[in-house]
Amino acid sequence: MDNQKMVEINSGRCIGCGLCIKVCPFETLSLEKGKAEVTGELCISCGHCAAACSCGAINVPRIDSSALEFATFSLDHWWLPFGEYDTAGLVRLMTSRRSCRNYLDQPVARQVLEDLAKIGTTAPSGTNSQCWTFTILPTRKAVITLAEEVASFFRKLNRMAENVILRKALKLVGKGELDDYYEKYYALVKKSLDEWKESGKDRLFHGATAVIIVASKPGATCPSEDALLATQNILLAAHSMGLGTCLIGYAVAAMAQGTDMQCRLGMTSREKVYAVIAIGHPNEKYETVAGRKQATLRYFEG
């Protein structure tokens, strides 16, 4: 990388405090004659240096100045210091968000969906690669189109699973996935497909009026983690905006079997889908938060 273009330092403003040097993860900066300068070989455009600079002497050109400009709310750009947030309030938001499977027939504004995608990008990513992509299906019509694609995949899979000889033959050669699918999911999927065909009952997207598909382009060091962290941001933000969400694993599974489906949605064949989020105005409410299963917790002090 051309680091002179990745980080720009105004020597006239720099006061030589060294804070930018301290927070740089790759020792890209150093003090030269009392001023910060780019001297290292690597820059990932994380923006730590600019965020730490109190005199506005640092600019990171690759950072999009509009990335934190939202259409539906205003963001306070001052950094929130460690410990200066209500932990109980944060956990209440986390525990109040539930998978929503009942939606009103009401569209979600496109600006809201775009803001949710932007909020997704505030998640951390490995080596700040930020290779995620967000494909927005903003209408019920678009959601139904994807639902039909997913249903078509599972109809074919169910026909294969109905073939006892095929299932057992694959299992004998160490490929027992089809037999496992038949035992665990076939009956439920068949029932859902029959209801979709006969009455239009939507057991896949549950009547949601929008979807955001979170995927990753090649080049990320840990793409699945990046995408799922961004997904969690979207889920929590949607709840705070009055929206319900549900992760649709069946859609992810269907899209993982080939790139034709995602190409028809305008995605590239090189993207890999990690989450499909149903979004809509919820038609359900709860009185209390629910507990969780007992977690495995251990210490190692060796």
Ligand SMILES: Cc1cc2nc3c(=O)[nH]c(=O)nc-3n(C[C@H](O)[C@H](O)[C@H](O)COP(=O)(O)O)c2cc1C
Second form
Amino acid sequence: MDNQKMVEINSGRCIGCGLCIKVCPFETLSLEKGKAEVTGELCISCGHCAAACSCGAINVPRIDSSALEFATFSLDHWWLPFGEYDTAGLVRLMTSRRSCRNYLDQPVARQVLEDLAKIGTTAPSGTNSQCWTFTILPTRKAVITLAEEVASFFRKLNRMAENVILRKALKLVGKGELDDYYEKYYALVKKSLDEWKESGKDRLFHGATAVIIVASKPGATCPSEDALLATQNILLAAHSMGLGTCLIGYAVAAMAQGTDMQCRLGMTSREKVYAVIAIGHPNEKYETVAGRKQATLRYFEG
Ligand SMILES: Cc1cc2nc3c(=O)[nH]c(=O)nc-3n(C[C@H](O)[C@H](O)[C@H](O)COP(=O)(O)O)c2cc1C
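We have the form predicted alone; now please give the form predicted in complex with the named molecule.
To see the whole picture, the full complex is given below, headed by that same chain.
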């Protein structure tokens, strides 16, 4: 699609205010004889121009407004001006979101899961590439299937880690990862695997009844950042919807070892997984929010 088609300007409506030009990140537009025109080489279809236009003179065909239509709540398309949101309310949501490790045996409605994925897409993405994918496991059965796959990966890893000669030999040639794993995780993982086998206790997904896997397709300029920003949106929105969430780093680590597991879930081998989010109706509650470690904070005054 060339730039002329990426941004369509109705010159009859344009009043030449120049706001679209001011907010465009790539100087795609300029004012020619008092009207906005597409004159630049580059357009990332961010839609800032159309969103700033008070006359409805601009259309960005690659943007699909229906992509942000939600099934479980209604939202108008009006922009919230700077400073017009309750900061304390927002921070209360952020501090009240905790990793949930106790879930009810109750499914999460598919529409809710789809809305969460859509909410993920409101995050920023490098050069607006939006190359993320959201793979929804909507049932406990599907979550258990993934849990079995992850458990199988860790069983193999633990067997390797039990081999002291292998661990030390790898360390000698500068590959100390298996030895590190043995020191930090082996015993904990072994306990979890044994419990999973013997009593079905789910220390991996904590009994969650749904999962969203956030991944990136090729073509993203900043794939990990994009996926993780989308992920945080999902975590916060889920809390606001009454759902608990927990990031499952063990599942990400298992899926990073090859693409077979993701292909069995319907993903392509070219996607890269950055977050596996356990989701469900929470079976826990808190009285207070938790403190945080003091952050390293510094100024540089130039
Ligand atoms: C990248 C990442 C991976 C995580 N993996 C796991 C995991 O595998 N299992 C788990 O129970 N919690 C996991 N967590 C949750 C953290 O333990 C949790 O975020 C941290 O203890 C802070 O608690 P909070 O999320 O309740 O604020 C993970 C968190 C992050 C950011």
